[in-house]
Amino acid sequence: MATDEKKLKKIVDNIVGLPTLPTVLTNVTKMMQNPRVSAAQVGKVIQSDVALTSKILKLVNSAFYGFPNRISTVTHAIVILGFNAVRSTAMSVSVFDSFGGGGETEGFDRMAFWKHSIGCGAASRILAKRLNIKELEEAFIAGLLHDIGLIILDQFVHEEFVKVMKQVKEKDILIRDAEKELLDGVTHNDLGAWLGRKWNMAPALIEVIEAYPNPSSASDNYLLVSIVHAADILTRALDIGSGGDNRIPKINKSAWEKLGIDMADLPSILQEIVDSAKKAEAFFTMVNK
C-alpha cells in the first residue's frame, strides 16, 4: 500500500456511520450489467421504493430536462432518458438524502456548496452537449458530485475540517492546498473517490472526483475529467454558489484545448450555464427539503 493510501486509510478508518446506498440502487446497478435487461424490469425494481420513485419523477419532469409531455412512470423515464441517466438520477437522489441539507461549520456554507455543485453539473452537461457526447446526464452527475468529499470531511472528519476552513480563510488559498497542509497530503478528492468505490459508482465518475483538479492525472476518462475541470472553473468564475474557498483555480491548458471551445463562443456558453443552473433548481429544492 502506497504512503498516500495509508494516510487516507488512517482517516477513513475513523469514519463511523457512513450512509449506504439504498438496496434498490445496488440491485439496479447489478441488473444493468445484463445487456438483456428491459426497461420494465429495471423500472419495477426502482418503483418498489416509493420515495425514490417520487423524487426521480419530480426531477425528470422539472424544467431542467424540459420534456413537453409529463413522464408518469420510471419505465417511461428509462425509455426517454436511458438506463444510465435514470441510474445517475437515482444516485443523485441518494446522495442528497444522505448528505443534503445545511450545515453549521464556520466558513463553509453547505447550501452555497450544493448550489455550486448543481451549477457545475449543469455546466458539465452543457459542455458535453457541445462536444456531442451522448451521455449528457452522466456528465451532469459527474459535475454534481465532483466535490462530494467536502461533505464527508465536514460530516465525519469535522474537527480537521474546521481547521482546514480556518486555514483557507486566513491564507486565502484553495481548499485543496489547505487540506494537503493539514491532512498529511490527503484531499477531499481522495475521500470522494473512496466513497465512490465504497458505493460502487461507475469508474468514470470515480476518476472525475479524484482527478478533475489535475486532468493530466486522468487515464481512461480524460475527456470527462476535462469537462468537469472546466465546468468547475467556469461555475466559480460565474460566482454560482461556493466551492469552499474564494479562489478560481488556473485552468489546465491541455484540458481546455481538448474541449476545443472557440473563445468567441465563451460568452454564450457562460450565459447558457447561468440559465441552466437556474433550471436545475429542482435539485436544489431537493437538497433544501
The other form holds:
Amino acid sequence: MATDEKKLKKIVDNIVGLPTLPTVLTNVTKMMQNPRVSAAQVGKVIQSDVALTSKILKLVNSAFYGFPNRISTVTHAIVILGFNAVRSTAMSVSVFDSFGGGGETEGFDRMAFWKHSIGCGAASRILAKRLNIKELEEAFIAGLLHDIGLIILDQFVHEEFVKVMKQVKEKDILIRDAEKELLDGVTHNDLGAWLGRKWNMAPALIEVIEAYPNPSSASDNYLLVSIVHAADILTRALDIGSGGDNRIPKINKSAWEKLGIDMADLPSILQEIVDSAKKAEAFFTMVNK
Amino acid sequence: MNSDEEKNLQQELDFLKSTNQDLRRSIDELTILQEMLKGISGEHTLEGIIKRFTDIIKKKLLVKGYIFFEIGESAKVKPLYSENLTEWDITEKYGISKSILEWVINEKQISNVPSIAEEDEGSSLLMIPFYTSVKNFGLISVAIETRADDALTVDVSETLKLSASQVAIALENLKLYHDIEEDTKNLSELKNFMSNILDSLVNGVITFDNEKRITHINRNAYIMFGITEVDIIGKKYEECFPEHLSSIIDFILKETNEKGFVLDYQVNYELVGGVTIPLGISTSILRDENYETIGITVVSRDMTASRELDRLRTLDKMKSDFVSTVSHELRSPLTTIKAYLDTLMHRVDENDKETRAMFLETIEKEANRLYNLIEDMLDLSRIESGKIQLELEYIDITDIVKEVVKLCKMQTEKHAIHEEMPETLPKIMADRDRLTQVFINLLNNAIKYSPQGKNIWVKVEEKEGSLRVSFKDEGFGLKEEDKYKVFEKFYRVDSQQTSDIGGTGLGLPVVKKLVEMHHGKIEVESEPEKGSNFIVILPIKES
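Next, report the structure of the form predicted together with the partner chain; the form predicted alone has already been given.
Below is the whole assembly, all chains and molecules, this chain first.
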C-alpha cells in the first residue's frame, strides 16, 4: 500500500455511518449492463421507489431538460430522455438525499456548495454538448459530484474540516492547499474518489473526482476530466454558488486547448452556462435544507 | 448457506447467464450492423442514405413508416420526404409538435414517444437527430409497431446512436460532394464564359505556360495565324505552329522574358496563299495570386485597318496645314490687287494714262503671281494626295533639256545660257511634261536669281547608272541653312537681293516631289555670292 493510500486509510477508517447507495440505483446500474433490457423493465424497477420516482419526474419535467410535453412516467422519461439521463437524475436525487442536509460549519455554506455543484454539472453538460460528446448525462453527474469529498469531510471528518475552513478563510487560499497541510497530504478529491469506489460509480466519474484539479494526472478520461476542470473554473468565475473558498484555480493550458474553445465564443458559452444553471434550479430544490 | 442466501445466489447466477447470452447475441448483431453501417457511407444520395438507415432500424424493430425532416431556413424543420407516414400522423397519433422535433435536434437526443391514438396503442414514434460536430442535418421520425417502453432497449438505443452518427457523417460527405460538384460546375461555366469572351475579340489571343505549352487559343488567333492543326491545347507551340510563326513566337517570348512585355511588335505575316497581313503583337506575363509567373499571354492585332487610318490622319493633317498656309499666301497678292484697283477706280484721273498703265501693270503682275501660286498649289496638292499619275514613256532627256533652254533663251537675253551634253545618252522611262516642268522651273530660278550678264550652265551627263541634269548659275547663292529649306513649302529666302523677285515658294517643293516620283533625287551645291548648282539625278533603269 502506497504511503498516500495509507494516509487516506487512516482517515477513512474513522468514518462511521456512511450512507449506502439506494438499492434501486444499484439495481438499475446492474440492469443496464444487459443490452437487451427495455425501458419498461428499468422504469418498473425505479417506480418501485415512490419517493425517488416523484423526484425524478419533477426533474425530468424541469426547464433543465426542456422537453415541450409533459412526461408522466419514469418509463416515458427513459424513452424520451434516454437511460443515462434518468439514471443521472436518480443518482442526483440519491446524493441529495444522503448528503443534502445539515452542515453548520463556519465558513462552509452547504447551500452555496450545492449551487456551485449543480452549476458545475450544468456547465460540464454544456461543454460536453459543444464537443458533441454523446454522454451528456455523465458529464452532468461528474460536474455535480466533483467536490463530493468536501461533504464527506464536513460530515465525517468534521473536526479537521473546521480547521481546514478556518485556514482557508484566514489565509485566503484554496481548500485543497489547506487540506494538504492539515490532512497530511490527503485532499477532498481523494475522499470523493474513495466514496465513488464504495458506491460503485463508473470509473470515469471516479477519475474526474480525483483528477479534475490537475487534468494532466488523468489517464483514460482526459477529455471528461478537462471538461469538469474548465466547468469548475468557469462556474467559480461566474460566482454561481461557492466551491468553499474564494479563489479561482489556475486553468490548465493543455486541458483548455483540448476543449478547443474559441475565445470569441467564450461570452456566448458563459451566457449559456448562466442560463442552464438557472434551469437546473429544480435540482437545487431537491437538496434537503 | 441459508435458503435466502441460496435463493439470492441462484438469482445472481441466472442474471449473469441471461446477460451473457444477451451480450453474445448483441455481438453477433453488431457484426451485421457494422457491415450495414459500411453501406451507409457508400451511398451518394440522400434517399440512399436514409434507406440504408431505415433498413438497419428494420432489423431491430417493426417499421411502419418514416419522415425525414431537414433543417431549413432559420433552423426550422421541414419534411423532405417520407414513406407511409404523414405529418398529420405524427401530430395526431403521437402528439408530436414541431417544437418537439426541434427539441430533439437541439438536445441531440434520441427519443421515442408512445402513440396517443387508441387504435395505435401498441406503436410509438422514434425521433433520431443527425448531427456532426459542425452541423445539424435534421432528423428522422420513424413510426414503429412496438410500444415505446419495450422498443428502446439499451442495445437499440446504442445501435441507433451509432448508426445515426454514421448517417450524419455520410450526410456531411454528401454535402461536401455536392459542394465540390457545384464548384466544378461553376468553374466550367466560368471557363466557358471567358472562352466565349475571348473568341468574340477581334484580336488573336494565345496563352502559353512556362514550358511553352499552349494553354489557350481563341478563334481569331487560329484565323490570323493560319493555324490548321486542331487539339493544340497542351502541346508545345514548336510542334504545332507553322515554322515562321514559331520563330516569331520564339523571338517575342524571349523578349518578354527579358523585358517583361512586348508592345506592338510589327510583323508582316504571310498566310497560306501569299496573302500578307500586317500584325502588331503584344505580350504580357501571366501571374498567379502569389505573383509567381505562370505563363505568357500573346495578343496580336491586324494592323491593316490602323495603318489605313494612320495614312488618312496624315493626309488630313497635311490638308489642314496646307489650307492655313495657302489662305495666307493667297491673301497677299489679292490684297495688292484690290488696293491697286481701288486706287485706280477712285483716285487716279481717267486721263492720266501713264499712271493707269503703271497700276494695271502691277495688277497684272500680282494676278500672274496669284495664278502661278494656285497652279503650283494644285500641283503640289495633287502630288501629295497621290492623284498625279506619271505618263511614262522612253524618252531622250537631251531633247527635253534642249527644248527648255530654247524656251528660256527667248525669255532672257541678259544671261548667257550654256548647254553641255554628250551626243548619245540612254533613254529613260519618264513623264515628258513633268520633267519639262521640272527643268523649266530650275532654269527659271537660275535666271531669276542671277544678276544680269551672268553665265548659266545647263549640263547633262551619265554617271554611276544615273543621268545628272545640272543648272549652275553665278547668282546670289544660298546660305548653308537655306540650302535644304528651299524645298519646304512656302519657304522664301529672306535677303535684300531677292526681296523684289516674285515667287510662290512652291516651285522647288513641286520640283522635288516630281523628281522623287521618278525615283530620282535633287541635290544642291551653293555658296552665297558665288552661285548655285541644282542637280537632278534620275536613275536610268528603275523608272
